[in-house]
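One chain follows as structure tokens, the form predicted on its own.
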Amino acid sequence: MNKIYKNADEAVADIKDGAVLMLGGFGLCGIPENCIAALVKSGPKNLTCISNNAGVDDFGIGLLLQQKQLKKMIASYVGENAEFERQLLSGELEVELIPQGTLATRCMASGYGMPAIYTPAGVGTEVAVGKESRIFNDKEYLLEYAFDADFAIVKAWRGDADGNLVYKDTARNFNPLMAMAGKITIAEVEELVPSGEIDPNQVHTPGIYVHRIFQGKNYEKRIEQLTLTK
């Protein structure tokens, strides 16, 4: 099986309106840059999108909800982009919080096979309206339901052509729980390199998971709230 596309709008020409994607990265942290520019030209609409956030206005999944191309997000944190506070408030976008730890778990409980975890998270509160809950030693937890994703998106700093792939230093983040959860799972990597290449003790997400990969370019990493000393 040829994992290799040329380029992102390759691995993501087949996105059409209505998927639901998830998107690795923390803040603008190993978010997948090429693949989401690619999004940006192929154009689908009414996505629904899972991401521990919005990105910023100009960049990140910022630039999807520029487009009109999000019909929801779910997400757990949203507090840097003002055109998702402008289309949250105005009825164009619907909008699932989660609490962080849940929306890692859910994709973890996706990756595993799990249709459903139990968490103390959001007991008592707006989170738990119109949720079963069940009562284990004497302390209440909510069923939350592992996601249903068509296409995972990640990005990683290697990969090799059997999709293997390592992720460098806070951009791991989200990416592998991610990476194991997708229907199909798109790869962009700083370096691709050939099989064989990388230690399999340093792989952090095995080729299994991994249905397609390619090399991405011209990476930003911006630094999302910049902070000097005088």
Given for the second form:
Amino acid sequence: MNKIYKNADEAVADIKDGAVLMLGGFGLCGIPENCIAALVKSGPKNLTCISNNAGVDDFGIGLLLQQKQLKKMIASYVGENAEFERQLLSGELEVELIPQGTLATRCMASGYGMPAIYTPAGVGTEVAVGKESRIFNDKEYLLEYAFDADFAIVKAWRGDADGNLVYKDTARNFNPLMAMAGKITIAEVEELVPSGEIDPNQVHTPGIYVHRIFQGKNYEKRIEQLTLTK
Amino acid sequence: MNKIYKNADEAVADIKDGAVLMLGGFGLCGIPENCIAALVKSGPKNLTCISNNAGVDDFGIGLLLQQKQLKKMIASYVGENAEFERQLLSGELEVELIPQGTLATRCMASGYGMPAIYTPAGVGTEVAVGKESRIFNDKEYLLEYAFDADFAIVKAWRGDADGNLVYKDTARNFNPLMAMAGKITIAEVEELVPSGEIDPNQVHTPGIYVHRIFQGKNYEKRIEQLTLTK
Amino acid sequence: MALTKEQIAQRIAKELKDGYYVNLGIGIPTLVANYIPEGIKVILQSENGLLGMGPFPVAGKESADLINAGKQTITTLPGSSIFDSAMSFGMIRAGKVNLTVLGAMEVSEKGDIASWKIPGKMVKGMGGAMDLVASAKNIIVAMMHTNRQGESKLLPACTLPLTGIKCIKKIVTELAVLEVTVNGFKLLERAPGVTTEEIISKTAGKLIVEGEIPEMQF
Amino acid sequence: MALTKEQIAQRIAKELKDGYYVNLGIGIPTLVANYIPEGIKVILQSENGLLGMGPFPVAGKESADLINAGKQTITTLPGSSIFDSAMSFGMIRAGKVNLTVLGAMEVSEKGDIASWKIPGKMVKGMGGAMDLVASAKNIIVAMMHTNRQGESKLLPACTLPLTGIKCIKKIVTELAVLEVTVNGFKLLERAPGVTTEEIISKTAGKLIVEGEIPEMQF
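Okay, that was the form predicted on its own. Show me the form predicted in complex with another copy of the chain next.
Below is the entire complex, every chain and molecule, led by the chain shown above.
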């Protein structure tokens, strides 16, 4: 068994035109920088990207937008990105907006083998249009389906040869959920350690969910809103 | 805000006759020993206990059985307990058997605000009788409802004043799931530390789910099946 | 005198109770954190996966890995915990968060809220707002009483696309504190020096004014 | 010669592939761990919340906090991970576990399995068995071909309460390896020295015997 890949180029090499990708991260926090750069280089087109946000103009998923590699974006919030807006208004890019908790739970449902979940988010709004709803205990819920992806691409702080992952602070966000939802899950980590160095009790994503792992390099980890106490 | 209780007696003092309790643990591993002892002492009757197992004759939930404090047991596996069998056959005790994964997921659903979940476990068996079923992607699933409890009583390895919990090894099992499902959640820990001593990244149960916490004492931690490599 | 944004936040902060877990939205709600009453402990939840949000970091201590739902650099506190987005919305959905404070474009007399989309303008998305309003048991809206055109934001029915329905319990504006009841907006308090008449004139939805309306206390 | 229990386990172990995540039930299935082929890595899942189950501990190293689903004291290995019961069954339900091996009282020619309950006897419960059989994509049953009364356990239809339906893919008994096909049990291999006629006589469900049936290789 070998899950270790040399680098991002090797890990994403078989991602082809039309693939459905999940990309971890919240804003620019905890995004798989190396894999995004490798995808810009390898250049698959007509991608569907499932990610909470769409990056900024010159970083994160914004880089894939610049290269016009995206056909569809599934996200909860897509501000902070002028090129995104341009492609959306011109009809080049399709967008599906999903409440953030629904997005997260639909990923988890996939990793937990649950075909669908019930959530009250969106009841009575345009999000509910065309969806099945049901009352439980006098409260209305929408039925939302699990979704998976051809490839889930996540970023962790540490990982080991068995594919076990540990995230750092709020860079965790969607990463463990998407890791569970990939038909093939690719994890890039800041530090790849030999199996045995991570306490089994502190593993956030068990290796069973991770198919490929590599140690990323040159992490920029850009801060979107630097806010300081004066 | 004070979640810290002096001891088990104080923490379970308001558990009255007829209460519905969840008790963490798998077999005798990770059970809330101190709270069980305190319940034997305080003596509420007609309890409904939701727990994966029912302990052994003289330990764990078996102690509550000895005192005839249980009206109903909801579990996945109830072997290893002669008194249990006697009460069951004599009709003193009602038992509801639930597949283990269904039991776990129904607890989690409660903590995640999901009123029901779909699982294939039990399809085509007597577990499915009277239950709603539904086909997703050509596979049949049962609709199973979230359940909560008046009190969830869990055991963790470490905890802090904010109620954050960390479990040790497979003593984790049902504990984090039940901790999320209690209207009131009581956590007993081997070591209670000041807030700040547990790395936020290593918290298994965030304090928001825990209402009462105390440092237990005299843990016996009995081994059910000592099995050694010779 | 109409309240400043800081004063709106300050008034909302009076609703906080010891041990409350609170989710604060972007804008005025964020300011509520500056006015937590002395002697009580309030734990802030950030829906990107943090309980126990601390203040912004001092220069040099910022981390790209530690941000809030507004993507601002923040800090943790002793007793903080980190979790994934599913658990974060799980605890919100399960009603474990005691109070949610958020902004709005419009609120209806039924408690409906519109806050995420203006037809004809670029739609950025609902983020976590729909999950929050559909799940939280106790929601306070912090907003201006009227929009830039001077039109009331407290309406018989929302005109903009909805974020959620029948969910808002209380509204604090620069002019008033109002409760959403089954019979409409009920005026609870006036901003110091603001007349009941002014509030009536600026509230388009059904407004219940019973007896003497007290001034807010700070 | 009919296989010993160890040999049944040994034969099943030949189904293991490098990188497989495997859940082994109590009894004969547990013995499979002793015969993992050289040169491949197999990760054992224990449904109480562990991936990477190691051997039983040496005396003095046992821990009450570290047990398997059979409640036996065990150890972890480098690369192990621990999780709660919901995630454990989540990964099972999601089909992430490549192979499940478990015992049975009866298996039907449709792949139904009965393994948890005998009417009139004390019912201990299904534990995780119903979740496992309903979820796993690849299930091998390890059992004796006949019961203590000499009656076949491979039946047209199960007579005992079911654990799951249409889920068993393969059966290894002391006499044979059989595949469950849409047309019934298909005989794949005979135990060394066991005749096809003996297997036919001890299989009550529909049995497909095509051509020469090879002997098992160890």
